[in-house]
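A single chain, nothing else alongside it, follows as structure tokens in the form predicted on its own.
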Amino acid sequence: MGKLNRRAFLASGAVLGGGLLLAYFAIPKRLSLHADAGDDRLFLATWLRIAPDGAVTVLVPHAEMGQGVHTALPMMLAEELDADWPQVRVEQAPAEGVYAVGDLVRGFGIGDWRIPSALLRQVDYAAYRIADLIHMQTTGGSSSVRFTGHLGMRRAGAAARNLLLQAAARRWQVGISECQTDSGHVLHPPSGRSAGYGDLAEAAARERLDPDPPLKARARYRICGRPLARVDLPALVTGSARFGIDIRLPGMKFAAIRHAPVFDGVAVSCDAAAVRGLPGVQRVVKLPSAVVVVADGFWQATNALRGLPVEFDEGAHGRFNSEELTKEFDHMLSGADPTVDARIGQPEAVLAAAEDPIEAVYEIPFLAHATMEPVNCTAWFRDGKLDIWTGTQDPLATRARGAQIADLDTDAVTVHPVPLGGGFGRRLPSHLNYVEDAVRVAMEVPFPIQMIWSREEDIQHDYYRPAGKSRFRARIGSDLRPLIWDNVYTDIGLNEDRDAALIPYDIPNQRIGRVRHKTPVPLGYWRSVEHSMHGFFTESFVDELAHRAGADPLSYRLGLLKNRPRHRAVLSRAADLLGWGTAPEVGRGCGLALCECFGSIVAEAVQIRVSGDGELRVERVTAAVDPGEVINPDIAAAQIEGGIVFGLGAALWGRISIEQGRVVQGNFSDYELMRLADCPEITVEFIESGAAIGGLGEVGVPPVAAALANAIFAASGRRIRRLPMLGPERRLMG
């Protein structure tokens, strides 16, 4: 790898008096350690540091945004290392190129394929170099445990354990096979000798590294699989955790921003003199599409911004209307020739022969991310260098974007990652307008500024989950099974996952495709991405086919999944947990749905109560999930529970409406989220099939809207094909 620059060395944290510092990726031949300026400090390239006192520090390259990744990833490394968990420390890896996550490149590129040991170093190095070049330190797509954890952290822990074993065997002049590890020590049972990892660490750094060490059998796990408490929990409980909005710097001022109300609008002019004399106001800055007031306090800045006369040019999109877009969707679905994602059998011929095909069209709206911590960024430009403090799902990409905006070399920019008060895709590299605005303002003032977007700015200038429609046509054969599945859906710009619309069901003739359309609405990745749409679309239509066939929805699905044992297992278990098959009381109904995404398979069942006038109560949700393997059961269950709550809120109330180019909604009063009083009882159970490890952060969302809609139909006979389900009076629409 070569020697790192001084800043990367300092960022990694030095170890005094020796120790093992493992640069696991991109190691050409041997573990490479260097001293800085001739002293005895060794630096870490990535992930693992073992100090002379035996403390094990794991540097996690991913952002902690409530998903527990700062606990799960260290558990995976510590398990393979045979570390003593109480001696494990966790740090956020800095935004430096050496922490680019090449395992994401490898994971998304070639998956879990076994790579021959002879090629492993080259593959690791190539993946790292690609990640470094594209500034990839991303947290998203349920990839942290699947890829960085399984492909990287486990290997790093196992490799370090081997080095320690080699060092002990050499010291004691015994065979390495005679030694074993246990809770941070190497043991030699024949002689009764033992040595702590800290005592062996420096010598271990001189041993030969195995790039493809054998991993533990799950039967030998002592850390993974246990519900260990999250390492960040004490700071969250005591309030000592510092999020982006908590940053305070000497002489810092606060900035409030107002964007052009129409997408791609520009700020033409503003009368700064009108607010310059107000208490605390320091500066008015005009950006290309916004105006900013900088003041001593955020309230002062916000108050001045309200009174600031501004002229905006609406640009070309002042007449855009989301209701008109839905009409365009209808035209697209009826007339355009789709780009085909999948074709099985002879779907066109079978469909043409159908005299009375079953047909349904489903619709979803734009959705905002609405994180509990509004987006914010603190920036300080001084002496030709830029510092950024912010919650981001990709610190490296944030550094690159900050350098681009400020016209600086990336080495002149330092990003200080902090925990995120919610992400859901809002703080991904392509969604960094809040960082861009803060950097532009920081370049104009001689002091650090913290820009906080108001809730209204956050909701009205987000990057939105796309709206869309999906049309289905089918024909049922004499055995009541579908002969044809024809699905065409709209794609307005972010539908990159061509697998999201595919189905696991055994239907002999299938055509699944998309029709493309452009929109001026800024689009973004939203929790579970395309699966949030297609989970509702496909599982609602499967339910319609079951009812048209006069069949029980569970039995109908199971009959179409005879060659899918993992799918059958989760579906049956979710139904059993809910008590499926028990006749519900009048006004109550049950529905279920199934989804495979991000390497995991999940089924959810919902029980609801609905009154005659459409008042709805979601009473229970059960989920059965097969992620292959569960690292921490408590964290895993919390992720599924959170996904269910997130998905329910969106299904019941979530909608971004656009009129005259402007987002109508502006706060939680008209963009409602799930409240505690609305939350159902949730039961989550995992089926560990031993398949390749899958994700959990995204997978709780996709099935729940369809399961809920199906339950409503079972209870009331109302088929919900358009989201959201509830109107302003909190009663069923449609």
Second form
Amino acid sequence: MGKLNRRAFLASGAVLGGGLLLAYFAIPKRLSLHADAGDDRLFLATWLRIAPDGAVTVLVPHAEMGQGVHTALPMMLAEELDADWPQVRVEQAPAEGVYAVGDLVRGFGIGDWRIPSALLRQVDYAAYRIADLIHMQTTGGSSSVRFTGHLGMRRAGAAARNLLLQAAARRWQVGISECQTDSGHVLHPPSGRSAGYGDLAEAAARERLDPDPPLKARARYRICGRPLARVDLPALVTGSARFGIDIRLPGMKFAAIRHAPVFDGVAVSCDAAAVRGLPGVQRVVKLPSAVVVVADGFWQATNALRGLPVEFDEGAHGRFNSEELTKEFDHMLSGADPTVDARIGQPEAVLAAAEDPIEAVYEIPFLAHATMEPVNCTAWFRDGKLDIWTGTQDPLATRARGAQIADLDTDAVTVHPVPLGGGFGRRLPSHLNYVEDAVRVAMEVPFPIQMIWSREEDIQHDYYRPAGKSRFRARIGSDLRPLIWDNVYTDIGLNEDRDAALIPYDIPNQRIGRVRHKTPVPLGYWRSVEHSMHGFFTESFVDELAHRAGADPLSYRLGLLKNRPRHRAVLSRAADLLGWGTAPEVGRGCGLALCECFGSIVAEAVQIRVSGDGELRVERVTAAVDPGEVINPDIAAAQIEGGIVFGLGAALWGRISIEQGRVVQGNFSDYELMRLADCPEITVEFIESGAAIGGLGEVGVPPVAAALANAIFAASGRRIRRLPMLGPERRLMG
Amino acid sequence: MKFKLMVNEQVRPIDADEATPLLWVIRETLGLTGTKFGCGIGACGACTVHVNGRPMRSCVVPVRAVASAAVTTIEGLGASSMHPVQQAWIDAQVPQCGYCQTGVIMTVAALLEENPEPSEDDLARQLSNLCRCGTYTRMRKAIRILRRS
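Got the form predicted on its own; could you also share the form predicted together with its partner chain?
What follows is the whole complex; the chain from before opens it.
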């Protein structure tokens, strides 16, 4: 597609064999398009097809990784289309440039500004072109529903509905305002006539498209706002869903890999002869920083790899140690001037006047993603073309990276998107080492290979959530409100959101800033990114201030949120759901935390029980979330529940430590995740304030660690300032 | 080593090293990919199958150990129509990414076969599978649905 000079915009056309399709068409130098059915490339661009039998097919450009986007996005389109939901089918869009997610560019770039209709096509086109140029088909940042759904899917559905209305009005020779739609039909109540969308689809393709159709009033929603079942669950419970690791190709071999144990290390040499005769072994391939054995079966490859003598060069980082990094953090925090993110009032002067400021330092470790499906990639190079099957959060970026590694033209590479066995940021464009390795091997062998990373490789060669420390200083005035909030945190990378450390509280003097430091540790986006750190830091410290002021942590926060009705609402609701304020039994305690991120506002409350010797039981967690609007309350709740478990497991056990340049942890035996036995009862409620729609995939994570630490303090007087909380005996540390 | 293996009520001829974990025979030799690889050390349960009706983590079971046993995989659990556990998993909308769930479903199906009224403690002890998406609340809900029916 990429070679012609094309324009892309929302347009409509006829489908070969009848029906309507609605698409971001990519066509040469024409601003409108009608029936052009002979060109099957048009199908690649389709967002929506309506077949003569009435079946509506929605192509979703985003990856399904458990967040329910293959259900929620089609719901948004179907709502505006007024489709009959049982007739809606969902397909994964291919990794083609026309599916670059321009709405994310528009959403992140210009937010919720209302764009004049006259400019809409140009803005859409510009956003699409940017996304196409940077090979952007990203699923991440809690943005699919927010941007592709709200800016793209809804508009596509409404535009198609308009075309169908026009076609019906023309057929019946009546005014369009006399017609209405209902569950896949256009109706003309004065005459009692009705026609199905399938029947009208072909004629609709000849009508004039309005690129900026009015959207439905929410009061008229029939699909959005309902807890409809996920479309992809039957395949998941029967085991018939095909993840990347389940791809099977004729003649395919399996590859096992061992990376240089130290970051940026080099594989110098290996003694391939030592394993060549072993059963099933096909090839030994030395990559720049890893060795690979290719065999008939993965077990054979793994066994041979275990016995393969390899010489690795440690490179420059063989002495790197994460314990020393935390000492370096202290040095950084006490030394250089921070780069200031935000300054309010006269923070320096007020702080200097404080004789004995309240001070606290919090610390968090590196973390791995540990998707349940270990990263893997299937690749096949033949006849000058490369095919890649892999779970990725960005198929277009994967194609571009694959082409770069293989030294091929992008057009010679095809990426086949498949469902992901977990994402959480691990499979984003800058984290594609598992694709790079597989492509390098595929280029050297005449058969398809499936490279699977062992769990140990997956944990030890991840891109890690940055470790860090955050120092706070404050002073409380005579009215017990904070006079000054001074926060400096360490930034070793990926602190890209300058708002992440900001607080919603009304404090007259504030300074929030960072001190930077470089480390050799590969860093990655981890569910909720920098909010996973600052949520713990800021909400722990505001809790400390409440206790210093002798105030109830809920009313203290509410008192600092006078002009923040949405924040007040979620905080109060989460507290109510937990039964905040009832007298706790001995050893029990409740804690709260609040976070604004990804366009949503979320509060969580935790109830725990802790014994005298530090044995901890997380009993209940409640969450109140205001994402503006909820598309599917059941999927939305699942995302918050999952985010809470993700954040709790990390707070209790999560830690990647590095000794001598090597990751210490290697499997679920020493990188523990939450299990059923430890999982609290979780209650989630949504408050639909009607504000601009916010994200949900990540927002459950940030508040929970602080809410937990605050609950532990309430129960025991022990202030946890360092994560993870539990030591080897599963008892509270520190 | 050549031998026969009974999988999902079919006798299948196998040619594999006897030390090969059952998981890889199921996934690669037999092409039944519903059973998943998660950790390789029996810690996560994604690879759970039934061996003579008992749940076993197939990534740490050498195939020679089950040569005379009856193995059931997720493909054999609801072969004719959906198993009640699978249906409850849909009713409670349990899976998120779903990768671990076939192993969870196999574990729960075997557990309920043995004890149709498990207590919360029984569940906590016996359902130790890992789910990175954190679907435990929904698992409990699905099991409550199963208890009622």
